[in-house]
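Here we start with a single chain on its own, the form predicted alone, put down as structure tokens.
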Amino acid sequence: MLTIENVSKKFKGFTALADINTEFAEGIYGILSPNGAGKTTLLKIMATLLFPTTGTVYYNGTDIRQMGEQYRELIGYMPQHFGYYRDYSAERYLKYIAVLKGIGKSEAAERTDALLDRLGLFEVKSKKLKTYSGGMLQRVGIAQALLNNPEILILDEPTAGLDPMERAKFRDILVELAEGKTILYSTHIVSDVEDIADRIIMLKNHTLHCNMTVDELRNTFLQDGKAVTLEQAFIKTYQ
């Protein structure tokens, strides 16, 4: 269970977040709001890659900040801009991050060719980086956010630049992934959570909007007396 609890954060006085309090358990939660209503730097407290100028993130019950290393061998993190070599095959690439992530060497070989496989790219695992598809690179993102096998998967607008095709594609990767584990996946595109969110988080005015399950948000809408769709309830949060 992750708590987030009181989170502010300021950036030389201006509030990207303001006094959020929200819970995640298990299942994909659908992070959807406009470009700029907080998702990255929410999502980056979650990776400790910032911290909040008030509030506390806690894990079971303890304070993220103080578990360090401990937290951060649990979670795995896709930002929208993952850095790669391009001139490293994929394999070569998802062994140099296991080492970063402190892998032992037969252990990254194993999980690497299980990744490849499973994400479609065993047979292209030799070829450089920089000969891949949008949609074969996204997928060489998951699989480093995935190296360390975590329980808190962290992506940011993982499908941005992909077209509809490989957009479906990651979704339908994501739930063979999703048992067991915690997904926060950030999206401005409705269509990404839609159909395979457990709920759907909003923010709107730099603070928490909303918690809910698809059909709880769609429900806080109606029009002649029936649910609006995801989409509809999406746009009439943020007219």
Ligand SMILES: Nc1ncnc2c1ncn2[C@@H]1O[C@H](COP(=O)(O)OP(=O)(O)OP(=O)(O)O)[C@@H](O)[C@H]1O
Given for the second form:
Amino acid sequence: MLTIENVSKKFKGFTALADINTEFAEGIYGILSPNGAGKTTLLKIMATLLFPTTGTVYYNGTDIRQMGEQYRELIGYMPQHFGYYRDYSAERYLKYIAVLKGIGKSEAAERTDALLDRLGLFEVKSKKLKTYSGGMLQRVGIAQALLNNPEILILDEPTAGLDPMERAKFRDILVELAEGKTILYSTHIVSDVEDIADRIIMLKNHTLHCNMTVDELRNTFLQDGKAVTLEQAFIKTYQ
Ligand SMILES: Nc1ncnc2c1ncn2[C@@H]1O[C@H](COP(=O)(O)OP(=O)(O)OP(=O)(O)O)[C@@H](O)[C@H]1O
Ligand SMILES: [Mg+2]
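Could I see the form predicted in complex with this ligand next, after the form predicted alone?
Let's see the whole complex now, leading with the same chain.
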């Protein structure tokens, strides 16, 4: 269980996040908000890549900053803009990341093969990353986040640039992986999370607007007595 208490983040004078209070339990959390709302800032705080200006994030009651390495072993993070070595093959890149994560050699080899297989990259594992399509690179990004079999998976717009088929495939992979994990998944695309998210997080005016189930959110706006679609609820929230 992750608990966010009074978290705010200021960049010089600018408030990117203000007084966020919420909880993330097991399940898929779709973070759906327009550009600049603060999704990346929030996810970086959850990944301990940024520290909040005020407030605290707790993992099962312990401050994640105090947990340090112990917390980082629990998480996998896929940044919005992920850097890779163009001349590395997927296999070499993943083994390299495994070293950085402190994973032993034989486990790294085993996990790398299993993930390449699961993400449909096994056949191309020796090809250089510079020859990969956008969708293939995104899958490498997911694979590196999963190397340590994290309990908390933080994905910042993992489907950016993917075609509808790749998005669908990506959804299937996530659902398959989700059991027992907390997945924080930011996106602009409603259909990415509509069918798979247990809850939807929306940020508005740089603070938390909601953390509710898809149905609860759809029911906050009625049209002719019926719940609107998630897409309509999203649009109406920011109108
Ligand atoms: N290092 C920084 N210094 C100054 N301002 C920043 C910094 N990082 C983010 N911001 C500002 O904070 C706000 C939130 O940014 P953030 O990247 O978290 O938004 P986002 O919801 O991820 O947007 P997008 O959908 O475009 O990825 C933006 O106004 C951004 O300009
Ligand atoms: Mg972002």
